[in-house]
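Okay, so here's just one chain, in structure tokens, the form predicted alone.
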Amino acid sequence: MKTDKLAHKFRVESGKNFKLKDFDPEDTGHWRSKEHAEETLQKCIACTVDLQDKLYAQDQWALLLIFQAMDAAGKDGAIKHVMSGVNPQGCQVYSFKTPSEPELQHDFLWRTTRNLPERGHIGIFNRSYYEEVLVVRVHPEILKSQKLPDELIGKNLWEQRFEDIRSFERHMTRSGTVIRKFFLHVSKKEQKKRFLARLEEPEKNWKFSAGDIHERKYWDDYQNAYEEMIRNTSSEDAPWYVVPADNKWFTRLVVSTVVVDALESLNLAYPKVDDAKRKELDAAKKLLISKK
């Protein structure tokens, strides 16, 4: 599909000069409405289904999709819509909440590493190890619960974690796992609108958490943390995509085009059988035809 231009528009391969303010949460490109983009979105979804089948059959590559965002940016909806129709046998979604006590007994990459996708599979992380340079950075008191030796908690902690993440992603890329990372960029105004909808619409009440309002007080701190995160962990092999999130339909379109672009780059194909296997298949066919 010719979706690479849209996919690359929001791609950050090098964070050297990255500034979050250069990306508009309301951007919808030349798409005027949900209806205008729907045909392209459906084509992308159908293409993803076909490519995932080949990914699974080929059993060599893995694809890891990482979603990070402020609350109410639409991560769940994007995952649900973009991956609709995909065979669940070859796709796993993991949502990472506050670390459990067993998880705190290990390094910060441990709990996510345990859930990396197998070859032939698509893995989706709804939040990830990046929480360790986001929430923990905004609320450094959390470090006290992580049981780190005091001498390891210094002024270079965040730079060290960025370095660890870059090395980890480089290792995974060299091992055959393609990584694509999405920051769903929602505005503070739109977040407020969605929070109010959760309070006012009964069918959305279950989504509301008082903690969401509490975290809004740290909006600027989070924006700075996200900017630093993207600036320090974007690379050619594991790029970030800063996806406009004020219009959910456009968010889903961009994410879908990135997934298609990533899968198409692998030149996926169904495995071809050798002569010995072909003879075995022909013999099995003859046997089935000869029997009632």
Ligand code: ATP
The other form holds:
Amino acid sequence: MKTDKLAHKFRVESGKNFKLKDFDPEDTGHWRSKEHAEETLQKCIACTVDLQDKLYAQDQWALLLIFQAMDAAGKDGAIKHVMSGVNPQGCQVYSFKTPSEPELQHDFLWRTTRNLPERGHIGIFNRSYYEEVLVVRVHPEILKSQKLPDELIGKNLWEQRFEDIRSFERHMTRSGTVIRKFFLHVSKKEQKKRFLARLEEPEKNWKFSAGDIHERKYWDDYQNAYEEMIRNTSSEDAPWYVVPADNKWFTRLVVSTVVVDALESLNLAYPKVDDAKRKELDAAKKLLISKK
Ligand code: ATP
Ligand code: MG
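Moving on from the form predicted alone, kindly provide the form predicted together with this ligand as a structure.
Then the entire complex follows, led off by the chain already shown.
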């Protein structure tokens, strides 16, 4: 599909000169409206379904999609729309909340590593190990619950975490897992609007959590942490996409094009039938036809 340009526009491969303020949450490119984008979104979704089938049949590559965002940026909706129609057998979604006691008995990559996608599968992380340089950085008191030996908590802790994440992602890439990371970039103004809708509209009440309003007080700290994270963990193999998130329809369009782009880059195809397999198929067919 000819969507690579859109995917490329929001891609960060090198964090060197990255500044979050260069990205506008309201951006919708040359797309005017949801209706204008609908046809392309549907094409992308159909393309994803087709490519996932091949990914599964080929059973070599895996695709890991990581979603990070402030509350109400639309992670859940983006995942739901972009993966609609995809065979659930080849796709797993994991949501990472505050770590449990057993999880805290291990290093910070342990719980996500256990849930990485198998070959042939698409894995989606709704939040991820990146929380370790986001919420934990904004609220360093969380570190105390992580049971780390005191002498290992030095001033280079965040640098070390970035380094470990980069190494981990390089390792996964070299093992055949393609990683694409999305930061859904919502504005503070739009978040307020969405929180108010959660308070005012009965069918959205369930989504409201008082804690979300509390975290809003740390907005600037979070933006700085996101900026640092993207600066330090963008790479050619595991790029970040800073996806404008004030218009949900545009977020979904961009995420969908990135997914198609990633799958297309793998030159996926159904496994070839060799001579031996051909013979086996022919023999099976003969047997099936000859019997009642
Ligand atoms: P939604 O609100 O749409 O249901 P969510 O992803 O915001 O989805 P919540 O249960 O509201 O889910 O929040 C999960 C919380 O867990 C977030 O505040 C997040 O920062 C926190 N969290 C995730 N990973 C970690 C971690 N490693 N350490 C500390 N907190 C974490
Ligand atoms: Mg939440």
